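Single chain ahead, written as structure tokens, the form predicted alone.
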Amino acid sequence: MKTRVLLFGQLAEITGSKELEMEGCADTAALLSILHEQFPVLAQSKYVVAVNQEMISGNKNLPENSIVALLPPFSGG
């Protein structure tokens, strides 16, 4: 099962990339716990989660090629 991630701002900038794929996640929880081994200072990160474009809390199951965002606090004015 292939979820594709999109990372956006500091988050791209802690994992190097702008967008990575993973292998095997059957929901949120695993995908992020996987990430957060990975990349230790993104756990400590603020950022919401979108599944196939729709915001999400709590976990959520993982469809076959899900792509999941990873959004940073916004800021602006």
Contents of the next structure:
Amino acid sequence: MKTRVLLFGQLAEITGSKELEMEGCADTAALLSILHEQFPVLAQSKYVVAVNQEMISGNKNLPENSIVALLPPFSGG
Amino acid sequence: MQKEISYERYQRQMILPGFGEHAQGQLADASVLVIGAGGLGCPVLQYLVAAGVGRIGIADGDSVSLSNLHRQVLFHTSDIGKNKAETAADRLRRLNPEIVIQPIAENVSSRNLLEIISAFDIVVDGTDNFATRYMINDACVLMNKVLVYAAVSRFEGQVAIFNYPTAQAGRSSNYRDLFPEPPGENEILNCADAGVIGVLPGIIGSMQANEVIKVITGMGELLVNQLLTFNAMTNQLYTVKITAKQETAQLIPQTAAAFEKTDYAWLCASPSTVNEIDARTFNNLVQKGNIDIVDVRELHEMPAVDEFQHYRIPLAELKTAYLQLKNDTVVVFCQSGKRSLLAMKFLSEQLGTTKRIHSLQGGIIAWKTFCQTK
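If the structure you just shared is the form predicted alone, then what does the corresponding form predicted together with the partner chain look like?
Let us now look at the entire complex, which starts with that chain.
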């Protein structure tokens, strides 16, 4: 089961890439815990999670070929 | 109030299908407050003034500096040192003398914001820090004002409309539905630290102005319950649906009095300066030095700690103790990390944001264990 992960703003700098492909993540909690382990700085970062372009709160199942977006807050103006 | 409208000035937009005299009249009757005449504020102001929005407030207490000019396109090199709101107002009046422009040459605060906002229909957030952004969001929720939000960082920008009146739920989602609590001001970089490509706030600010015009005239589809992001490097637009959350409402001050008492600068600074740290982080801090460490256990409690210098002030005595803290970073610890949390809270109330205050998670037990296993 594949999931595309899109990283916005400075989150992309943490992972070194704007886009990641993850394998075998049944839900967002599983996906995030793998990402946090791989990129500890990400665990300390603030961001909102969207699954297939809808913001989620809590844990959500990830259907096949889901796109998960992690969006940090920006303050600049 | 129907004002005299110059047909020639607005002719190119008035001939648009669905626009006409009616939409132009709606613009003339509208009032918009733009907070922050910076990278976003400049294009927003230029387009709203040019389009004929009847009354426009500009709130900004900052003055123009040389490093602003690559993106704050209303200002000239000769404006350096002048107040932004007044300078922008002066320039914009020459662009369109038929509308009312009201400069407010001061930074908004929880003391003046509600009064300033009350005189306008729509608020545009073009500020550059989280403290002010959360303050503006909360004020708009409290005062039932539509907020047109945008923010930029490096090559990316975000745009959304918050707190828009809806038939079912009362109001659409707001900034706190996205990010309930402010990050520490140091957690996320602003333009000064992160950098920003000059044209980006031009694009994002223009999108913001576009949303304002659509809100006023009722044309098109609005970015309500949606966050749009744009990447200037890849040209990618990405929109995410936002839903209003019930728990968000209680984060926002419920009354004007509560709002005025909220210290937004502190709220934004505190998560990064007052927190728990784990044994590993604590160990690193101890090795780096230049920290004050306080043991808040009772004097007889074991294990004894002789690995590093520290004060011994039992929790009950902390409130009356005269603290001679020398360093900017303070770590409190106890046996298991519970009492030190209380101590951290107390110290943060006493010391405000002048120091970084940490509590050792899991207490001295966790650190001793860490030292044995590392």
